[in-house]
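Encoded as structure tokens, the following chain is the form predicted alone, with no partner shown.
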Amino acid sequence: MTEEEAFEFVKNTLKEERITPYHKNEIEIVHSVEGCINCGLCINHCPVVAAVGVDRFTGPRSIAVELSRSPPEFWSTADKIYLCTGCGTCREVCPKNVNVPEVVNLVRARIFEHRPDLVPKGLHMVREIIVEHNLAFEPWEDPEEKVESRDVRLERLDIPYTEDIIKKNAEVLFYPGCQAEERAQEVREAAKVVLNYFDVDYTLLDDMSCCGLPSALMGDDETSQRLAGLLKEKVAGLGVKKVVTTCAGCTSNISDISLQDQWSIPVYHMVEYLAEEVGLDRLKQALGSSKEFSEVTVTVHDPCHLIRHTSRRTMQDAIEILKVISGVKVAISEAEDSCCGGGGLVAYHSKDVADSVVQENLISIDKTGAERLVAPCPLCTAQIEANLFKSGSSVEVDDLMVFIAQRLPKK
């Protein structure tokens, strides 16, 4: 038997008993787990443990130390490994960095290849989309009703169409994500208006395609991978220089698969181009005098995805840049970095548990007085709008692009 020959029988033999040898970038992960102190740090700060209790949700450390069960065992994780919204908290406050988030995608992906029938029937739905049409949400089925829809929302918010920029050699790719390219359409709007408005030499995809996080957080690494190289070889065909999105989810994803891949391109969210690449000056000039609107008190949400997986300066921008805006009070909420549990793609098979998460952000920001809440993040602006609607209160909420561009001077 030739050593080729070998290698083939192993994981013949591994597969049959349900097992997946490692791969090399997921062994720092697994080591990870081995630093595990039990201080409980983990499940007294994890937003699920405390919207649902502990019986519905053992809490991260419960999912790390499955690490050392027999990797036949990690089916026995399925009643809570999908709970987890992935936000990072265990992560940040644990005081030897075990990699919860990526342990829950790691076992995931197993239970995804040896056990589908545990996978939620929610996720399965959500993958026959993206496997149909490259996208997280299924395209309208009426090109005009979609357009109709956009320009309907653009009216009601008082923002521009412009026509979408496709061309070779752009500075900027700006890349909305499939939220905002299918659902939240007023957010890729908004955002080009921005981008307009400071001369950005910019382009879009002729076909938009998904990411892959939604992919990887169900655990299909296989389409996952398949994504990311498609998105690999449309932005090295257009040969921009820089990645630009107005998704938090996508942000961190697209920085992460762009260094494993070496896209050699830097990926920003638009809070950190807008931040430090047009300037907290140009800003301040067009956003510091307008008096068509009146003041106005805003809160903020933090993603987990740029707050946890990016980096916390992307927040502190989204501040800096707020306060240059003529009339904007801002109103720091309590549980600002708080969870609103729509990570992890949760609310697609238990809405319940996102909508129990989500209740701290409901009070906090109630208690700041704001009239509006604004989020960098289509999926967090979502999750809440829905559930303040529930609660019946008047607060509005809107996604950070949109509030910009609805106060921008119009040329």
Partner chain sequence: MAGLAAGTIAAENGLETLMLRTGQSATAYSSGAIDIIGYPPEGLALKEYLPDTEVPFKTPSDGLRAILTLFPFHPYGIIGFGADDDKVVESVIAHVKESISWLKERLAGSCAALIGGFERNIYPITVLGTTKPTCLIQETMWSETLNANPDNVLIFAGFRGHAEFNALSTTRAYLENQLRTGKPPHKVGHCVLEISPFGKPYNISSIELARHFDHDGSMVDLAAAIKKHVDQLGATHVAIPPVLGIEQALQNKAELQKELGVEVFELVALPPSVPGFRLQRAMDRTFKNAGGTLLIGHQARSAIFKNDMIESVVAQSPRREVTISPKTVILASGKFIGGGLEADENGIRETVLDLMPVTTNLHPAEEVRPVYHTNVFSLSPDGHAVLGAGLAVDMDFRPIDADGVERAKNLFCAGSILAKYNYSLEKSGLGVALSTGLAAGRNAARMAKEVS
Given for the second form:
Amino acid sequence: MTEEEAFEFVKNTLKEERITPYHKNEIEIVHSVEGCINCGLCINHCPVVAAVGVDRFTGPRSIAVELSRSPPEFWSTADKIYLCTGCGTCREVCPKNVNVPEVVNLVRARIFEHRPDLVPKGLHMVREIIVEHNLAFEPWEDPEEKVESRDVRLERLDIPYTEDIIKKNAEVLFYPGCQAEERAQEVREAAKVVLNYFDVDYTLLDDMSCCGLPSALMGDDETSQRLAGLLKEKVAGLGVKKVVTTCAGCTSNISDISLQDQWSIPVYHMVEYLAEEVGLDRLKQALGSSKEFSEVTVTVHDPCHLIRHTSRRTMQDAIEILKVISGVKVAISEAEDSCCGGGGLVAYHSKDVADSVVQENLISIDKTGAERLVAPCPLCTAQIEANLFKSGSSVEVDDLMVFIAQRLPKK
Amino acid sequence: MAGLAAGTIAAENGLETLMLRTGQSATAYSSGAIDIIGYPPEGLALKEYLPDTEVPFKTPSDGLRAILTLFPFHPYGIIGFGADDDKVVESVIAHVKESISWLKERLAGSCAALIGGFERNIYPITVLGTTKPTCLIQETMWSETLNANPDNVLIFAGFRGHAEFNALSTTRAYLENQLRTGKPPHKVGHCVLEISPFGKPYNISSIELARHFDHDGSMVDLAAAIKKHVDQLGATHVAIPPVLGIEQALQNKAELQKELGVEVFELVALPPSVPGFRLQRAMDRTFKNAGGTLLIGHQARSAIFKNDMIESVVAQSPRREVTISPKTVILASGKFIGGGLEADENGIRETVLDLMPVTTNLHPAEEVRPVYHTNVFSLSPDGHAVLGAGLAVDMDFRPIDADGVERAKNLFCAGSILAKYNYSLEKSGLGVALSTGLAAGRNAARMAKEVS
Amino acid sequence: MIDPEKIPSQVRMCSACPKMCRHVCPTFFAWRSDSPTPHGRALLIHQEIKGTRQLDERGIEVLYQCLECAHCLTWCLPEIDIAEIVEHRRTELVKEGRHPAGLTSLVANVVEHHNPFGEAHNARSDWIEVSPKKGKRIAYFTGCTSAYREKEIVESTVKLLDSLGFDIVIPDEWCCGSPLLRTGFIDEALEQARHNVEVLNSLDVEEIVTTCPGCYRVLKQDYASHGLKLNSQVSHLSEFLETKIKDLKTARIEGKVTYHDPCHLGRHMDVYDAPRNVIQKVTGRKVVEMERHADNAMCCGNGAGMRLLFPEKAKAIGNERIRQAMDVGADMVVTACPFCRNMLASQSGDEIRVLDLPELVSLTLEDE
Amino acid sequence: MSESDFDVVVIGGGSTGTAVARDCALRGFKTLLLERDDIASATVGTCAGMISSGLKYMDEPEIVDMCSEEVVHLNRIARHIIMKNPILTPILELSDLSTGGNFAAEYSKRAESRDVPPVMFLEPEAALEIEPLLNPDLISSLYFEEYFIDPFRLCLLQALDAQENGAVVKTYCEVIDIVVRDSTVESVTFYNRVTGEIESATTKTIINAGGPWAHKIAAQAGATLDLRLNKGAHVILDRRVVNVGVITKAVDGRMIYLFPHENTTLLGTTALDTWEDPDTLVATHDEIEYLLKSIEWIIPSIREARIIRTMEGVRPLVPTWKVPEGEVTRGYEVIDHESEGVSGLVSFTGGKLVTCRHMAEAATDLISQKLGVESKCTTHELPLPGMESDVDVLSIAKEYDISQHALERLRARRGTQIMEILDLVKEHSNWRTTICTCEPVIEAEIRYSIRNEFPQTLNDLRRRVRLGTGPCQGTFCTYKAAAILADELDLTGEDYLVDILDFRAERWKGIRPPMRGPQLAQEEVAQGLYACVGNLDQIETEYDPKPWEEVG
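Starting from the form predicted alone above, please write out the structure of the form predicted together with the partner chain.
Let us now look at the entire complex, which starts with that chain.
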């Protein structure tokens, strides 16, 4: 037998034994789990455990100390591992920095490879869309309808439409993310209005493609890597110096791939960009003197991918920005940093779990007495808005960019 | 606890205070009881030197006196370093006493409201049926009359499917102890209740019971479930694991007592417990109410030193790095759990600023093999010396190097990162954290004001 | 009925909405695209009203993809009944002669044979055997699907009502008109309706009972809104049985039983508890609810011509509904609609038993 | 009290002793198995679980043949507790390649019968893809496959099967005297540590399977037995840090290995001739360093891995002296002491886990002959309990509402016996509760084990259900399991607390020697539970120090 044949044979045996060797870039994640001291502090804080109990979702501790110890048995974790919303609370309260959210992805990737039949059907459907369209959502069948959908919403929200700018060597690439591209188009448009107002030299992608986060979350590493590569090519081709996005998930994920793939380009969420690059002074000038809007009390929701996967300073920035807007009072909710349940693709297969997770937020939001909830992420807004509506709450929900764009003076 | 105490006092002193935190530690891990001092640091060696002192210490001041006599470099001793020789003991006692009052005040009315005081150690019952000396417990864990009357009848109530507490074993262990010592109560029973927060009588965690009992009306079912056992045994007291709620526990206790007509109290649970969760939550709120800023998820990684001062601290979040330039820095990074210390087979390291750790005998610990500082017995009154390793400090709680010189003039430390403090053995955990936290916080505040 | 004047403002509001209703729209589930959603349909009508874009063939197709399950309405804060608006537009399309060709034979069948299947009219009820009884005299309106395709429903209903001592009359019914009304063929529907009203009013019965929620809605609601009045009260069998619940027995039924709410019975007519109470009585225990139930129940996929026009998609929806039942570990799905029964049974495989309510209740008779 | 008239008394409940008891019972002999501690509590409990094809002993072809054949037998009778491990032997130097070649040829000759491929050679890139932790300077790798068994379960199943077939199995019964009359064994006297009573049993024959204590047992009958005792230590790492097994040369040229095993990785082993009491031995710093240093050449990052504990045992080698340990035969000897005037006493020296059944067959053949009975060995044909059929974990998880992973672990330990445990769950709904969260172990299995598998301590439970063997080393399950044990055995409160101390002591024995890294934080947690809050470091109990604690 030649060495090549031998290797083929061995690979086959490994597959039979359900072993996918750890890749080099996974070893650090696996190693972090060895710090777990089984204390269960994370269980006390896990929003999914709080929502459905430790019997249904055995919690981050179980992922660290039990479910991730033996790769040949990863398949048997399929009834638990997909219920993690990836909010990162466990990692944050863990004294040992155990990287459970990444371990979840790693285990999911192994199940995806060895037992695709155990991957929830809802995730396969998302996967088909991503593979076909390079987008996390089925694009509009008819582009004209997409335009119409955008226009009526801008009209309703009183946000002006500005032409897309696509050019080389702009300072900034504005990357709206799939949700704002296909569904919450007003967020994409609002961000453009804001960028224009502050004279940011920006461009959009000529052909929007997903950053790869949803694929990574369902364990489809191959697609996730392909999409990351595709985005890298596009960013390099445009010659931009910075990437700015309005999506929390894209912020953390593109920050990550920019580092992993050595883009040498900083990645910002729009709130960070506004706070750091535009500056609160200019924001105050623009937003601080309008008499047009009546007083409004807003509460905020902190997207997990911003506060726990990027940095909690992002939400400090967001609140500072809100505070300079005239007429805006901020009422902080007790559960402002609690996961909305929309993460980890859980809603695609176990909607009851996702919706249970958000309940705590709803109660706290109502308690604040705010009329409006603002969040800097179109996915969190959708999840919370839907559930607030279901609960009969009168609190309205806006993406932060829409809220700002509405209050900018017309230029 | 040390960091929160230090941060709160600094903020109360009008300083702009930022707390960097990654991961929760001793406070969240605790049983919720605040130990001051229960046993001498080096086991029963005390008997030789202070034959008249009763062990466990009857009062915190007995303990502090013993410690200050035998182990002046214990963190409690350092509190008194600045005082005149003849006033050392009294000044430490005064400081610890004041620390306790400070904490009780801050937590009054919170979900972790405390009861007990400096006058004596108390002996709450643990979920193992043992008792331990401590100083303050949460009001929910308090029973006024349990040991007062020989006719008292105590019933331990557990929950089916809640493995963290087994009422039968606890009952047996506690009863045998009572019979051995002759102390009341002598009549002890147990019962198992059916409460399933998510509809299933298995894999029930303490936190979900606590959350469940935070809901309005949840006491009705619980009272009804306990009632028949109380009546059956003629119980005068009911002990349950500490799951009576997070925010509502005290009200729930009152409601249960009203419904049942007997005293109800929570046991001391093994960490991480619901009372620990309450304490962490209440302490976080205290800090924020004092005006402090809590930056969670940021791990201090290193500092830039200039001359004899820390110029800035570099902290890392999952995808961002920040540099902060404070006037003073307090390091309260904990021991091995908290991650302030790390060890391999070659020695012990301080993880954030690469300071010099020392053993419990105050020898440099950088080349100390941990196993040589352990006891052959897993659980013995002599404890494991390696858990007493940490930082050596000057009288202001500034870490010092091998020459006894402070690493930086504006760097202080507090809590279990301090050397010569083996809390598991001494039953002194949160007490030392609190006292040294307040001391370090005040020192830092004083310095910050001087600098500006 | 919808006020045509209000349609423009309503569709404008609908098309500018953040589209939460998409999450429950079964056709969004089947196509995964934004067009076959309430929002997408509103957009099409909105554009047409504004004059920016005419309704083309694809647009018409999108309008005919709506199952009229009314699920979106439960998610709509301003309560815009987009299904109703769609139905209104379908009516116009029919008038314009632009309805999908696939419907032509359906309409022709109903007109000629009084049933959508094109079966002989005289075979509709000649096989049903009823025996006169002393009890209350009631008319049993079977509906086309039960009469030709799901005969077990009729058989068990007759057996059941008979055992309860009712004097059953099987009227010379024609198609109730539901499939025509829902797809926009008003005139043809009313022709059927008039016959039925005439026949039913000529009978000396105390009550009209039907097992088909489509018929139930049409008899009770649509006839009236078109000025056709029935003299007797119309009940769905589930409601009728609920009033006789004391006379029902309990059968030995193994396993978990769940209940699938038919859209036309639940959301359209607000009947949720009656079938559940009957099931509880018959099985002796509470219904195991699917995650989505009552007003949040998912459509079976067999509504408003969907199965005729887009069979694969309709089946995908039905299949999903079965999966939801399996998720809660159900061994049996009971429904109260011949369409639902037909669709769910076709997707259930060997793992789950699908029964219509009368079939379940008549199990109590077998034990005797 | 006396129980009489056994055909055979087997002394020692290790792999060989239990195999002998099973064989004797299956052949219809009235059999008594006496174990002074618990089943598999000594040598076999500290092995890696490899049912070796004999790969280390290629210059003893008849032993290799025997090993290889036994692997086939074990796969036939105990497939449910066996796993296959692919193994790499990376070569860093050319000189190692030539010896590898000889080995490859010998190994490959017998591979097919065991249903594994012949030895193959892999290019460095391929090896690195399979195991990225390998030293990238490797020049080639050998690849082959070996089988691993759960040694605790093997011994226990043999004992249970013996019981099933009429044998009496008594644990915690230490033989204190063997009565010989007219140069023939007559009875054994033993101390029952559970009841505290001295008992005896008359017997026609005795098989001494006392492992490293065999010479002391022989001496009780006035017989002599020479043994070469050799200590071996393992370092146990948390989780499967390597994807496949790795075998390499140690600092002194011996072979050592790093094997993924269950949810852990085993690094072993050392070999030191010893004259200490096997009960008091713990791993030394030198042994730990020897292993780490040796594997470090081939896995340079090994020290970053979390060390949970060490374990150490003593091999009772065939007494060949003045040669290195590695040159002592891995075959075994059945010694009939009749030649020195003690009739009816048979002892073993040497042997390996994989040959335990073969050893038993040989000894039982001899006993048959002595008893004058003709009998046929069936131990290689009849399956051990739990191997009846496959188990569909996914569907029973759904049916019983227990997590799939908990059931998969349960299946891996017990095969079809899992259904007996699930029967308990039907009656006691709350017994689904997970007690040991590392492995995980549910309450029903613990209760089942206590009722059916005669454990006396938490440590015995650990061998049967893997309680407390995860990274937290019983930090969070000790007190929970102790309560269940106390409930089932109706223990006093004192015994309940002593059981906790006892298990902490036993875990600490292995935790302490390599104490470093995360395990130090883990121990701070454990101390926090049991000392700081539980106050068990201060209360007085009737805890008896363990042998290794007394030595200090």
